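Below sits a lone chain in C-alpha cells, taken as the form predicted alone.
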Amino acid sequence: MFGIYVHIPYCRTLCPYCDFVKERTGASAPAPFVDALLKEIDAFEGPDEAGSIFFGGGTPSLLEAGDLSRILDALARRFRMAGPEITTECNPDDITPDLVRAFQDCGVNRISLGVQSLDDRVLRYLGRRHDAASALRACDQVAAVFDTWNLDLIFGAPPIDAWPETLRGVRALDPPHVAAYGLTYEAGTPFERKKSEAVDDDTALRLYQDVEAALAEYAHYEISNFAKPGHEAKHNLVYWHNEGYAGFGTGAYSFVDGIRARNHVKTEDYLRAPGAKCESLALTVEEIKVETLIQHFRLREGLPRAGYAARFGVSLEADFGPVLAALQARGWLESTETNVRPTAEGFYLNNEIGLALVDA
C-alpha cells in the first residue's frame, strides 16, 4: 500500500521535548502554506494510487476545516483511493464537538489525540497546553463521533509515580488504539539540557511493561502500539512494511521508487519551491532489504517469508540466514512455518536487532 503524509508545521506552543519540524503561530495554518501544499500535490510525480492519508505535525488541528477539505480534494484529484484511512493528529485543547464533526464531514475517519499523560504535573513538565481534564473531555468528544481513534502516551516524565494512575485512566477511556513512547531528550531541543533527568533503562523497561500489563486485552501489534481488533493504524503499517509513501509539506520525507527524499525544512524555503528537496538518497536493493527486516521486526507478526520472496525474488534465508540464526539463538527472534518474528525479549531489544542486521 502507498501512503500519503502531510506535515503541518504550525503550533500554538512549542513542546520542549519535540524535535519535529515546527514553528509557532497564534492562529490557524496560514493560507500561503495551504496554497503551497496544493501546488506540491498537483505537481507530484509518482504512484497514482494510495490507501492512507496522515496529517501530522506540528499541529494539524490548526487547519481550518475548509482548508483541510481543499487539501483532501487535491489529494483525491491526484490519487485514486478506495476507502482510504484518513488520520488527523489533534491536540486535546483544540477539540470541540464542532471541530470533530467538521473533520468527519471532510472525510477524516481516524483521530490521533496527543494526550501524553492524565496527570497535570507531568503535562506541565512536558510543556503541554492542555490539562488532564481537557484531555478527558477531548477523548469523550472524539469517541462520541469516531469509531477509530488513537490515544498517544509518553512515559518516563516525572513524577514517575503518576504513571499507574494515567494507565488506569486510559483503561477507563477504553480507546480502540493506544500508542506509548518513552520520553527522549533530543539534541537541539530545550530538553537536551535536562538529559540528566532521564530515567534509567531498567525504569524505562518497567514503565513500558506497565503499559503491556494495563493493555493486556489489546493486540500489542507493534513495539509502541496496541489495538483492538480491526483498529490497527493502516498508515503506520506502510512504514513498518517498508512500503512507499509521499510526504507533502515542510520537512516531509518521501520514499518513492527506492529514493528517500526530504522537502525543505524551513517554511520560507518550502513556500518558495513547494516539493523541492533538500535531501535525496537512492537506496540500494541491499539497503532496502535490510530496512525491510528492521521495520518488520518492529511488528509482532514479524516478516512473512512469502512476502519477502515475492518482493525481492529470493528467500529470506538465502539473504540473511546466518544473522537470523544468530538472533534466534540469542532468543530475540523466533521462526514459524510462515514468518520470522520478534520474541517478547526481541521487542525489548529491538535496537540491538537492528544493529545486528546493519552489521551483517
Contents of the next structure:
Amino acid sequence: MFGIYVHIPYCRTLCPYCDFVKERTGASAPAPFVDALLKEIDAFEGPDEAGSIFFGGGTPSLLEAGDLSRILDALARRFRMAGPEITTECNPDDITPDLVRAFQDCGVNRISLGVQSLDDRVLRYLGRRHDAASALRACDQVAAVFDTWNLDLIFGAPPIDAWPETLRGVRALDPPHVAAYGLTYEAGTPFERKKSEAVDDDTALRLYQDVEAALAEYAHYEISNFAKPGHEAKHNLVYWHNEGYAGFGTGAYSFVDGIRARNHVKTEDYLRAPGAKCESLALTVEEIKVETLIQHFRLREGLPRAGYAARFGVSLEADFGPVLAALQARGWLESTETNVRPTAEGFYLNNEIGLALVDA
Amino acid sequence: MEVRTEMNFPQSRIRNFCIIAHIDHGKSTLADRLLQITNTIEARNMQEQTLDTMDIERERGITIKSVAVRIQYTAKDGHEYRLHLIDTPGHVDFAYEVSRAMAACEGALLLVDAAQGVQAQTLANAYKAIDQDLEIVPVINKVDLPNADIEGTQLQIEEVIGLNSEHAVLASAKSGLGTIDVLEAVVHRMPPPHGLVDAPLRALIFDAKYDSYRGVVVYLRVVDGHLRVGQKIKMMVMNVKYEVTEVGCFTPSMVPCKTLNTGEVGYMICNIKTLKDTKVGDTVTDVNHPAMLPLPGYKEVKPVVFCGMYPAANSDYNDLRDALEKLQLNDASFEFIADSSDALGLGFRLGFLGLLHLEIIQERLEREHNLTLVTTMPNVAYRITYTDGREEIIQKASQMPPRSELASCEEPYIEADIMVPNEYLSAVIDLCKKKRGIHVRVDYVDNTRCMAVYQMPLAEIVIDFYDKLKTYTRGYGSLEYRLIGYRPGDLVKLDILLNGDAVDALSTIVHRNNAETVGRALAAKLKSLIPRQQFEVAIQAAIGNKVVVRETVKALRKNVTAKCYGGDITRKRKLLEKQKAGKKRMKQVGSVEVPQEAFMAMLRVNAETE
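Having seen the form predicted alone, could you now give me the structure of the form predicted together with the partner chain?
Now the complete complex, all chains and molecules, led by this one.
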C-alpha cells in the first residue's frame, strides 16, 4: 500500500521535547502554506494510487476546515483512493464538538489525539498547553463522533509515579488505539540539556510493562502501538512494512522508487519551491532489505517469508539466514510457519536486533 | 631547481645556530620570521609554523622532529652569510634530540617570553647550551605585549641563568619587530664553525627521517672534512657502510649540491632502508680515510614509558605490524616487540620516550594507517629481584611475580626541577607529596619565583603530572626532569577481574598505600565505562588474592522506545550503523564487551582521585 503524509508545520506553542519541523503561529495554518501544499500535490510525480492519508505536524488541528477540504480535494484529484484511512493529528485543547464534526464532514475518518499524559504535573514538564481535564473532554468529544481514533502517550516523564493513574484513566477512556512512546531527549531541542533526567532502562522497562499490562486486551501489534481488532493504524503500517509514501509539506519525507527524499525544512524555502528536496538518498537494495527487516521486527507479526521473497526475488534465508538464526538463539526472534517475528524480549531489545542486522 | 656548485663558500661566513625556548615562547614564530625576511620562503608560501611539517605538530603546536634550514643573508656589513637554523623539539620527552641538535651549532638564540620570563625549560635548555659551549644570544620576545616586562626578564636572564643580558635583542616574532637585529646578532656575535678542512671527514648525525621515495634522509653537520656524492662512508657507532648518492641542504625544501663542506649543515642520502641504522649522535666518516675517534656525546636513547597496543579487530594484527614497521622508519626512538594478552589477543608492547611521544605514535597509527587500536595503561619498567637472586626488568604489570617469589621491586626515579611563582609553591609541594615526591630543595630564583627540586617515581610523572602541575599553578608552573636511577618501593599489583576472570591488560602496579583507593576508583570508573550487556558484569579489584571492591554492571533489559515513522527509517539505520562502528571499537574480553577507553581508565582515575 502507498501512503500519503501531509506535514502541517505550525503550533501555537512549541513543546520542548519535540524534534519535528514546526514553527509558532498565532492563528490557523497560513494560506500561502496551504497554496504551496496544493501546488506540490498537483505536481507530484509517482504512484497514482494510495490507501491512506495522514495529517501530521506540527499541529494539523490548526487547519481551517475549508483548507483541509481543499487539500483533500487536491489529493483526490491526484490519487485514486478506495476508502482510504484519513487521519488527522489533533491537540486536545483545539478539540471542540464543531471542529470534530467539521473534520468528519471533510472526510477525515480517524483522529490521533496528543494526550501524552493525564497528569497535570507531567503535562507541565512536557510543556504541553493542555491539562488532564481538557484531554479527557477532548477524548469524549472525539469518541462521540469517530469510530476509530488514537490516544498518544509518552512515558518516562517525571513524576513517574503518575504513570499508573494515567494508565487507569486511559483504560476508562477505552480508545480503540493507543501509541505509547518513551520520552527521548533529542539533540537540538530544549530538552537536550535535560538528558540527565532521563529514566534508566530498568525504569523504562517497568513503565513499558505497565502499559502492556494495562492494555492487555489490546493487540500489542507494534512495539509502541496497541489496537483493538480492526483498529490498527493503516498509515503507520506503511512505514513498518517499509512501503512507499509521498510526503507533502515542509520537511516531509517521501519514499518513492527506492529514493528517500526530504522537502526543504525551512518554510521560506518550501514556499519558494514546494516539493523541492533538501536531501535525497537513493537506497541500495541491500539498504532497503535491512530497513525492511528492521521495520518489520517492530511488528508483533514480524516478517512473512513469502512477502520478502516476493518483494526481493530471493529468500529471506538466503539473505539473512545466519544472523536470523543467531537472533533466534538469543531469544529475540522466533520462527512461525510463515513468519519470523520478535519475541517479547525482542520488543524490549529491538535496538539490539537492529544492530545485528546492519552490516550483517 | 638550481644545484649549487660553488665549492668554497668561506667557512668564516657560515653560522650554525638553534633557537632554544620554553614551550609557547614563540620559537616557531621567530623561525617563520627569519625565513620570511630573508626570502628563504616567500610570504605567499608561508604557513604558520613552516618548520613543523607534520599535521600533528601543527595541530598541537609543538615540534617533534627537528629540521635544519639554510638561510642566505646579506648582512649590514655587505657580506653574504650562510646561516643554518636548526630547529629543536620543545618537549621534555625529546631532550636527547635537543642536545644533539645543539651539538651541531656554534650559537643559540635563547628566546624568552617578556611576559612569562625565564621558565624551567628555558633554564634547562640554556644549561644544555652552556654545556655545549654555545655562544648564547638572549632574545626577549613578545616585547609588544601590554604585560611585557623587559627589564624584569633581563634581570632574570642575568640572575637565574647567569648570562649577560645587556645586549639582549628585543623582538616581537609575531609582528616581525627586531628580526633583522636577531640576524645581525647571529652574524656578529656567534662564531663561525671551527672544524678542520683537511682532516678526515667527521659529520654529526643530529636527526634522520624516512622518506617513502628516497629512503632515509640523514640530517648532519659536517664537523671536519667534506662530504660529497659518491663517497664511501661509515657510521662509526653502528659500524655500517654506505655510498653517498646525494647531499644537499634544506631551503627548507631539499636542494641537492655536490659537496657539504666543513661547518655546513645539510642532508645525506645513501640508500639506507631503515632508520634503525641511523642513530642520532652517531658520526659519519670516510671509509678510506677514517677519523680516529667519533665525535663525543653519543648516547643510546632508551624508552621509559611502555604500553600495549592491540588491534581492535584481531584480523588487523598484520596491518598493525606493518604500520609499526613503517612508523619506525620515521621514528627510531620508539620500540616495539610482539606481545600477547589473554584479554586482548595478539598485539605489541611499545616503548616511548614519554607520554606525549606515546600519544603522538598512537595518533599517527590511527590517523595515517587507519587503524583502530586498544591501548593499555602506560607504565614504567620495574626492576624485579627474585628470592633466588635473579634480576629482571619487567615492562608490564602482568609480569610481576607472586609475592612469595619477589625479593624486591624497584622503580625508576627522576629528579624534577619545577619552577613556579612563589604563591604557588605550597600547591606544588602538595602535588609532589601526593606523587610520592621527596623534597630536595627550593631555590628562590628571584623575588617572585622559586624552583622546587623533587625526586619522584617516574611512574607518578609520566601519567598526568604535567597537566596536574598546570592546573595547580594556573599554567605558571614549568617542569624539567632527568632520570636518576632505580629505587626500591613498596609496590603491589592491582588486578581487575571481570566476571571472575583477571584481565591482564587491566592490571597495574601501584604503591601499596594507594592500592585500595585506586582499586575502588578504578572499579567505579570501569562501571561507568562498560556498557550494559545481555548479562550482568561483575567488576572486582584485587590486591594479591584479596578482592577489595566489587561493582556490578546490570544486564541490559530495555532499549529506548522511540518513534519510527517516514524520515526516521533511514536515520535509524544510520544510527544503528554508527552504534555498530562503536561496538567494533570494543574489545571482547571473555564474554564481556569492553570499550577502548576502559583500558586507559587508570588515567582518568588518577585525574579524579585528587
